[in-house]
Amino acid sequence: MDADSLLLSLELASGSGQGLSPDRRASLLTSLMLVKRDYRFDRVLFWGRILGLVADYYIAQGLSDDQLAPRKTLYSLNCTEWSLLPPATEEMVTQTAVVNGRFMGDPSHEYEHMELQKVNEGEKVFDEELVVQIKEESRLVSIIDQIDKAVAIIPRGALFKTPFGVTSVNRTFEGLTLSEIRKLSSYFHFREAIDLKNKTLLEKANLDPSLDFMDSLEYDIPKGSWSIQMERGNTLVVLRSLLWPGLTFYHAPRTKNYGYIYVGTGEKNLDLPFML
């Protein structure tokens, strides 16, 4: 959700039960504020928080006039202080995988982890036990990773792809229709295009290439890990994830108020194809 309409944001996401204090809020709105600032960025997001034993994480992104770019993310503890995270890499997130159960709150804790490791002495193999040393930080920095490209979306015709291949804010966004709500067709991921890229020319044929440049809800595997709910009157379209329960996404139809929080433990639905 942006930074900058953060307070409606919030009201418009708390059917979930994704709510902030009074002082979390206020927090928020002067930090973020300052974040924007001091890092010069386009926009500023607020991404949710993940849930630890000890503390939660508050998570914060900020973009670049170029929406698909890189994200910058940032954590804090308590709302005003601002640590910014390494990006992800292939590496970090084979490393974290191995880690289960939930967050403790702490960046610094570290994790112990048991591998095998193949010794030569001479003519003789054995095995031999290696303890691992994996950082909370580390791990926080591949959950988000794998959030943001499996579940965090945006509206089509949020944004526009201009000839020169940049992505930028669609400013004659007037919000989907309610005939467009209902279809999992009218939500992108929010993330460079992956599927598209192995389309044919024929399915591509009726595609507009400046707005229909990521991959569509509708392909995401398994099938029926959406739920879209409309509330307030259908006057509010929710959307939740099953994939990564505590992912939330909410828009108000015919206007420009949309985004998405999650609040959770940062645990994904391992379970889901057995449960559809």
Second form
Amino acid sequence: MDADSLLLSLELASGSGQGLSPDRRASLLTSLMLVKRDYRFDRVLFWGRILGLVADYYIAQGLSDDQLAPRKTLYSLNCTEWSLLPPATEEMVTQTAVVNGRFMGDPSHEYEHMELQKVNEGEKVFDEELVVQIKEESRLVSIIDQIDKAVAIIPRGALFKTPFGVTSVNRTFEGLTLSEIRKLSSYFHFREAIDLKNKTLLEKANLDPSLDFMDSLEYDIPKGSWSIQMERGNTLVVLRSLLWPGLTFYHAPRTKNYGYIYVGTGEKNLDLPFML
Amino acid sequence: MGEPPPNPDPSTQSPKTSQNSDRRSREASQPLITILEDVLRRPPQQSSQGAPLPDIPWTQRASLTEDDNLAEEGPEGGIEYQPRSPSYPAGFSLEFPPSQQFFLDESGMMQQYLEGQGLFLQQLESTYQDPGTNLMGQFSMYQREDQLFGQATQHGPYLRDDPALLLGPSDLGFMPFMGEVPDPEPRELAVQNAKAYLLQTSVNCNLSLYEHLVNLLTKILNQRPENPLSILESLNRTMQWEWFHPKLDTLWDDPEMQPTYEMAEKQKALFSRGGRREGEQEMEEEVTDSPVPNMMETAFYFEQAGVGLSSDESFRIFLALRQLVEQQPIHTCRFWGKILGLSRSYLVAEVEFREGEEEEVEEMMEGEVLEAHGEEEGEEEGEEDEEKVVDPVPKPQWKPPPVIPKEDSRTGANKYLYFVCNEPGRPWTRLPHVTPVQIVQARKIKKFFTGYLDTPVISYPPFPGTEANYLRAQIARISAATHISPLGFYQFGEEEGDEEEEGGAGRDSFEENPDFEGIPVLELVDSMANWVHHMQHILPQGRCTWVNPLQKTEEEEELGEEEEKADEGLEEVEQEVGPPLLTPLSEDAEIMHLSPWTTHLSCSLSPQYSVAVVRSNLWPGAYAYAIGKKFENLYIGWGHKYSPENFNPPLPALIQQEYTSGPEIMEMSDPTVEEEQALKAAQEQALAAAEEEEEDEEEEDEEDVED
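Next, report the structure of the form predicted in complex with its partner chain; the form predicted on its own has already been given.
Okay, now the whole complex, with that chain kicking things off.
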């Protein structure tokens, strides 16, 4: 959610039950403004909160002018001091995929993981157990990256692309209409398009290249991994991800208010196919 | 200049050639926008001209005609401008031809052309203005073309150049073919091209940029805002919006907003004070005796903890609870929490009925269940009778495991009644009591709630009930696991039954401790021993108090002694024991070496005013807060337990043995003919041998007798 409209956004996203206490809200408002100034971001998003066993991580992301450029992620334990996280690499993701369970809440905590490695000693080949230390910070980075790639969404029309390739915020976006909000095709993943090239020509003919340049939610796997609901007496549409429980996207139709927030344990719901 | 327009009277053109050329040149050298501006400044003069067209405001006029003929606005716009801009007849006629030729496809257009032409013929004569004489010299070489175009008075009528019309050249009014068609001047051509480009309508809508700019500038000129440049963009946006979203009629409702308005109406009903009771006495009663909880206070404390719904939502829930209290005979009421679902969510209220009120409803429900049961049994007996007549089919040995009786109301897992609704304003639905088998099955499955209570729960192992039962079972599990209170808030009552009764089930009643003084917040946060469970733990059996499933009632003992003997030898069920009531949280089992509870202060910056918050790691979404003498529990979540391992559904059971093997159902081959004969021969021999023996015995007897 945009740090500029933080209070309203938190209010609208409160249907999932998790929000922020007043002291955190106050500290976020001031600290995010300073972050914006220090890092020269164009927009700062409050990404959400990852619940750990001992403490929680508060995550923020900063965007530059090009909205689809890789975002910078910052974390904080107390909403006042923010530290920049390194960008996620493939190696980091695979390395931390072996760690399961909750986050501890301590960024310097290290998970131990036993790995078997083949060691050559002369003619013998045998397995040796290695203990690999994985830092919680890298796990945090990879989880945030996975969540972003999988379930960060924006409504159609909120961003537009100029012929030069720059993606910018659409200032004339007035919100989705009531007939569009219940369709998954009105929402896009907030990332570079992956599936778009694979569409058939028939489908591509109906797309508007300035608005439809991201993947829509229609073809997400598994099907049915989004729950769409109306709240607040039909004036707010809320999408909740069932794959990463804790991600809430809200949008007030016919207005410019939209945003998403993740408040959860940072674990993927692998039981989803059984639960649907 | 393009294609030559018809010019029936070349002779009369010469005196006006110079003016035409001037007009033309002036017009050509000006940018298109200024043309428009000049054109648009005509409105004040409209009335003086005695407008040929009906007296409609300028913008509507423009939009109306432009509405009608999508692709042909240009020429029509040309027509309209001409009555109002008599000094530019030639200029516009210059642009006329290409568009005209381009767009003229309908007979309707022709009619209007004729009318227009006739009309502006009158106009132009009366209001002809003499422009300056600039640049006359430059265009001297184009005099021939001036003659061609001449004055607008001599143009037209413009008829379609359609071979189907079979118009002779004289009808068309064209000049006889004069060899070359004069080339248009580059500037004019550029202008014409520009206008044609602007008149293009896009594929998606019927609006062209030309029209839009006309509308925009008209609006600006009509309204004359203070600083038009700075608000140009917002004006642009609103015009586009209005074009596609026409303002609603006072008679029509917006169809899209209908459900929203309905919900708003329902919620408005919540806000009205119930009934017509007014008067001080009743006010006082309501203030003191109402069982409706103080939702706002709870919501405030939970907000400090960072949990809970927004404050207006909480207030609406408070009103909905008040509505529930008015409708049902409720003794105590509490907001239990919110369970999220796929299409809708559930708001759950935990209530206790007043004494005696609830039994009537219970009996009704049980009566229905029994009737259904009785019908089934009757059917079974009928079938059995039929079978006995035909052939004794061996009966299967499998008996369903004994049904564990459900707990009574107000005890154990059924201590409270639960009402659910989807949104404040919608009616509350009562959830049925939970049976032990439902809890046992609910532990084995993991399904999302859809939001509709009568959805069947399709799972393996099959869940006995609909979503309402599954919801109730999950609520029971969550309550039993996560309802906690500070140590000392509740204490056991003074009248205690013997502990050894009921197999050591323990005490199950408690009451508030009037001497409770509150535990300091810091201590609450530090140690889990300061919190206790105040809901009974649910045993693996599915109940809170253990019941031996093999205890036979009197009816069953009559069934047959044989069966009993068989059973007693096989099964000895151990009594299930769970932690007694009011055990501290420090005794809770760990999840993979992780504590099942997380505590923290609500605000680390002001610890003296903070609230102690406890969050469950086993049931994500369960929260409790405590400060001083107040505490409360809340659940907002999906309704599932956290398990570090993936969910593994149980495998299907082995195929059952239907009948025990025995000689009655064993297949054996029938004896062959030889075997039968051999058997017969053997039997005859045996008979014969037996007869001989008898005869021998008789003879011996007789001999004995004789002797």
